[in-house]
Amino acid sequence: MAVIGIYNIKGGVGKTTTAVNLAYVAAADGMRVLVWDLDPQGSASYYYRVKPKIKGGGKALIARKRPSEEYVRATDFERLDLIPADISYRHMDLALDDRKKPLKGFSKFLKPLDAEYDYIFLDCPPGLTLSSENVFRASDGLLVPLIPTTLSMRTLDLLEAFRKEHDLRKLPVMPFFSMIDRRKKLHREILEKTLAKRRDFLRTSIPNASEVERMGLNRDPLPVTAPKSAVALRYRQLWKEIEARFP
């Protein structure tokens, strides 16, 4: 099992509509997928058709009053299931405070699925937390979602300076642009330099289209709704680079 922590300290950078889109696409390709989501808001739970909505909230869930595997909900796809969102993970960093080994909180919800699954994805909200930390240290790759603009690129500055001083060095992250506007002369400029520069940077590129926009209205995944589409297209390459990271 491969648990990927799809993460940016910044919101608004397409990390649901990643997370959603990619999850469809694996288990299309036949592997058993779980989705976690994480935020708060609940989009992915949205997006799915699963009620938003966790026994006890998401401190019972860390404290594991319940088996990890009853909060497992199915979704409307074969072979992909979804631990839907709660508005009590607004409290999950204190939830994850009370207990003894609060970083490791994550890491002991997801060990009795190991044998579940072959890749669980981790929809994680922005901001820098200790929710954050427990999704860097409960993953075996960081999946980063940017927009090609300076104050988005510098989020990944702030990310690897945070590894470094929380001896994380070894998580590798996998960092990717989305929702590019080939129209902006500084998304392309960005896009081009940095590709041609950073060989840590996926080469799939995610562009921002009317499709994406409409999935809050048709509530599937873009392979479903516009299978040839580009974007959709796209999500399926991505996904094949990813895999291959991870043999």
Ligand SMILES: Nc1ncnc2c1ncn2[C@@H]1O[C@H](COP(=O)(O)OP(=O)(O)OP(=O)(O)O)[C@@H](O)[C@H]1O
The other form holds:
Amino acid sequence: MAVIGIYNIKGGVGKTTTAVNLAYVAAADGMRVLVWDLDPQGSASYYYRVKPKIKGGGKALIARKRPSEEYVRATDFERLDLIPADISYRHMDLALDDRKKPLKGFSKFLKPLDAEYDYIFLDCPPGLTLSSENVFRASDGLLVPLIPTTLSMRTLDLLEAFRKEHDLRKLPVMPFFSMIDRRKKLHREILEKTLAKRRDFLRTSIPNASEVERMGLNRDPLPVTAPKSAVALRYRQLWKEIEARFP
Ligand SMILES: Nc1ncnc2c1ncn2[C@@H]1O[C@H](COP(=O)(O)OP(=O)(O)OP(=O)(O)O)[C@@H](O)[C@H]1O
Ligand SMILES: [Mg+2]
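Okay, that was the form predicted on its own. Show me the form predicted together with the named molecule next.
Once more the chain from above appears, this time first in line as the rest of the complex follows.
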């Protein structure tokens, strides 16, 4: 089993879109997959049409008042489950801070689910909070979507500095480019330069595509609504690349 945190300090870079599509592709490939929606906005829950209701809220979940299995919901797709988020998750950091080991709340919650799944994806909210640190401790790797802009690249430097300071050097980080607009010179330049010099970057990038924007209307993963689209194909390629990093 591998836990993959889909994370970026920055908001609106494609984290949820990536989680929803990659999890679908992995499950369609025969893997048993769980997505944990960690964002109080509940976007992943919305895309998968799962009701966002956490009994007792995030606080009870972290206090492990109920077995972890009770939070798991089936999606419409075989082998693909979801732990939805609701607005109570906005107090997640306070709940974590109440624990004896504030950095271990997420790992402890996930432990009983280990054996049930091949991959667990964590769809993270933006920010660098105690919840994010819990994600870092619970994950076997971080997948970091980045829009090729200067500011976006800077957030990756911030993450790297944080890893060094907090003894997280061993946590593999897999950045990749998302929402690329090939018409923009700056996007092309940053993409080409970065891929040429950084081996840690995944080679597959995700283009900016109108099919992705329509996911909000269709409420289904792209390989379901637009199976032949170039962008659905890219998500499949991206998954193959990631999977190869978890032998
Ligand atoms: N490849 C893409 N092409 C076009 N639009 C995209 C693409 N990826 C994401 N989007 C759109 O950009 C917006 C932000 O995407 P998404 O919700 O996945 O980002 P996020 O990083 O999860 O945001 P947040 O930080 O708020 O959780 C959404 O409206 C989504 O439909
Ligand atoms: Mg999101």
